[in-house]
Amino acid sequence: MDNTNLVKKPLNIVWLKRDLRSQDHASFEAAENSQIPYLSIFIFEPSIISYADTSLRHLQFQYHSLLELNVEFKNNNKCIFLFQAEAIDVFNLLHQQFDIQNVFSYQESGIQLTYERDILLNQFFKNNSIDWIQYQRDGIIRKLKNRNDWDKKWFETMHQPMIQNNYKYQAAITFQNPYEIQKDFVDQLTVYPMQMQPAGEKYAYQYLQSFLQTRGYNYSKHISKPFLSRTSCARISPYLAWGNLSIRQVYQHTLVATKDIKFKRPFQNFLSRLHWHCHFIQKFEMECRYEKECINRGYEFIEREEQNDLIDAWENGNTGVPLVDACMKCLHTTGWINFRMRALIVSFLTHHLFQDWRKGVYFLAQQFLDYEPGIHYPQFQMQAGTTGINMIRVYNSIKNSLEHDEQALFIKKWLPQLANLPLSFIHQPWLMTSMDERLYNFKLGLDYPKPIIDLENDLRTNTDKLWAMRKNETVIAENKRMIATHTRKTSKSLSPKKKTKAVQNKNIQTLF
């Protein structure tokens, strides 16, 4: 179709990314308030689909969230158009057919790949006199140089009124779309795993409300328990990661719920974690090097021998350490484990197996249904001990198993081959004698793997190497830079020099 002699109709575009909801949505509000018709779009970009951090479960969650929105928007004769192409090609296609006035979207604290895509699009929009209006996401501030007053601004954002989106009827918009998502891709997206949390705004509210009404009572008590946390935690992280809920929605709903119930402390702890959530995304927004480089450059000098057999055993839950393996089996199937268990499996990879954190960071990104780059990479490096300014946390899998899965409920569910052993052996099956094995009809190395490392001696050797790095000149210099950039300063804060010295003097924390 030749559009060269046609007068193109004006159009606005709402570009959805990690904001798949209908309420508290600034882009939709702006589009509805404009006098210009608008098109809502979501783009499955091949470069992102094929990138190392993306998995089918992420794409399925997004797709089913979009399907739910389209059911709702159908009442107003609207829909979200889906594309399978690079973003630049989609916008070029729409530019050829319409006079695009504005593109509304949320800022994305993404990886280097999406950052470079946005640079390319920004230039395209400028060249074609298109205004790209990007809204702040969840109190994350773009181009921030330091963290002075960040906390104050975040709380101000959380207390601003939520946007009450209203949608008007709109005449259908038609256009040629050679980039419709392909049938084989649709077939993959349609089959959503039943053992993962259901996608979409409706389920997001259901999970939040059940947490605020009943499940949250034991939140603080069970947060570290791999089995009990599955029902006592809010379990809204996938909905935050893909934008079925905004942080502000969750924050304000929680404040309201806190007024009407007696058990306030769990919710106060929960609110603090919403703040923590955005704190880490702000770190990544300011320094997306977290994805590929040691954020403290000094840790690039630490020597580690890559051992693919150890990495494979870790990925597949065959390390011979029950709690670690149960976490991996659970993650493969459901896409979620609690925070402590996430820290534990990263610690096991980087401290016990002494593998470079980059050998596991993309694998876990793919497994987490709630993969959020701004949390994933800073947290991964913090648990791996490569920041230099955080305490090195070495999680002892046996201690955590005995303390947080006392009855081995979690291990029994995900490692049924251990379920008939007594508790004394479920946590540490290598303690069984040959007589014990005959008594319980169990053979270590056959029914369940032997530990792939010497848990005590290897850990001691590796932590000595980590501690030695704290004295490295580059590590010390990087500490000062990171404290100046990422520390939220108050009148009671130590000076960067004193704080750096205080951090360096802390011992490695081993959670035995």
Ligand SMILES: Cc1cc2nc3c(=O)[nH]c(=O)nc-3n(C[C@H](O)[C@H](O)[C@H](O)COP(=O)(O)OP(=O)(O)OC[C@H]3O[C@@H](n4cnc5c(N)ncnc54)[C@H](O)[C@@H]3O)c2cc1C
The other form holds:
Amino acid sequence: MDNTNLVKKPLNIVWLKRDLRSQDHASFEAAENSQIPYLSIFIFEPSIISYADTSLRHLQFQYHSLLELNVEFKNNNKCIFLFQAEAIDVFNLLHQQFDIQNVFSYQESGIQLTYERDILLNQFFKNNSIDWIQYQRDGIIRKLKNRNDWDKKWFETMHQPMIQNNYKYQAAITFQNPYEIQKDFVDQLTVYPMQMQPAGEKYAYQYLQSFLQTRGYNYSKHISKPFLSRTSCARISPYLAWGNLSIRQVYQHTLVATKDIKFKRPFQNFLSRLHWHCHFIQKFEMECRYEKECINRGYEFIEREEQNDLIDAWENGNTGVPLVDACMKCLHTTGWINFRMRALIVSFLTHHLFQDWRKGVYFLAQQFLDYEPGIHYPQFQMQAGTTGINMIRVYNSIKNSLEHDEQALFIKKWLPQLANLPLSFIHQPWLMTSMDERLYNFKLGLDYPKPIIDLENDLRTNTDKLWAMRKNETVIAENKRMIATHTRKTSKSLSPKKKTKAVQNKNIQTLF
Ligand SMILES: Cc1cc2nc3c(=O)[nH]c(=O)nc-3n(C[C@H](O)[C@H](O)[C@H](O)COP(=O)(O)OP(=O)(O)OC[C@H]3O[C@@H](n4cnc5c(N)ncnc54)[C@H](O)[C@@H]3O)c2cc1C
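And the form predicted in complex with this ligand, for comparison with the form predicted on its own?
And the full complex, kicking off with our chain again.
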């Protein structure tokens, strides 16, 4: 028998992950209602920090969210302890000092790395008789076999009352933390760029409220516009990704706002996107291999020539295609672009430059302040055309530029070297003659790059190769498997056999 347990004080632990908020929080509720004191912890894990999908902006967002929570918790003499170590080492240490009864956390629909970490911890908790209670996040269901009842359950979760957390029941715990975050790391975390969205629960509410009260009026009208969407979209994605807000909070606040007739239509549109958010994460929860493998394994057979110079130009916003480059410059600085522009830059990488989607997926994960694995990988592959069961969507950069950035406001902001050209040339500077260049004191190739590919010819060849894959045997077999797992069966649905046929005929609107 382990005698050390006799002297160790009983303790619960709240382990924060992507749930950095104080309200509608199941773990805090359980800990406050327990008979045992608790310690709240957040762990900056070196293996995650150094992984390809993580960037400093993500860590800064987490850190500033935690600082804000600690200001609030101070009123109740509490705090969240920050660790810089592997999770297993942190729990080992806590186990040596305390008699840990329960660990409360939210389920994480993460990448392979965090999944494996959780398997390791699960074993550790079992060996040491610690109960790990993991709450469902935003209606995502663990160990789901198919999607038949998923929608119904999701709506039930959204309509359950929000948790009103209270932090007065439990006393504070003192603890000497040997894994405190190191000074040089704190220095990096502290300097948070002004052009990124501010982190934390308070700002999350401000963004949500301003959207629901005024900004959302033009939501549907401006959603595809790179410039106007910055104001008319909700811009709550980083707050959802790092859990400053729960989906249920947003859903219920939006339902109230929808009662105002002038917001009815845009907010119906918005509510369906909250549903998509969880729909995509559910998909990833069921198959986190999407981080590394094609959703439809048949697309592994497609041959592409890796060209690092093209990838470099894409990453750095030097492709010579203004809308694509403006998107990249904007992302570098602000961490956000709208849905259509995300799809467009992925389409440019995978269809125009014909590079493997894995050559850009981590780069964009790092750029997106709202990086959410469960949305990012399925969306990336959907736009890259590797799901097999979706229409292949190729975004024409010039058409999108002319239609969605009509006045070139977005391009002018992020590519100031084009700002003095007339509108007709800003979208396509290669159309200028040498006389035009002299007139506007501009030299293509010097002031701004020439396009790095032949926009029309290369695209035609590449999409032909993609379409040809639809007849590949593995692609067809994989489609059948995916339809059985990821699409819902309703009374109106086609039989699986008919569904597969319809997919092959390219005329089905699927859930992807
Ligand atoms: C290649 C690619 C990668 C993406 N990666 C991410 C990601 O890592 N994290 C992320 O949150 N979104 C991602 N998206 C989806 C979408 O672009 C963002 O959710 C949206 O732009 C966020 O801005 P917003 O909060 O103003 O959205 P709004 O349009 O105001 O929508 C509100 C919320 O609904 C959800 N939502 C909106 N559109 C989608 C969508 N198409 N799919 C799933 N959920 C959606 C988001 O949670 C969003 O915050 C990606 C899209 C693409 C094409």
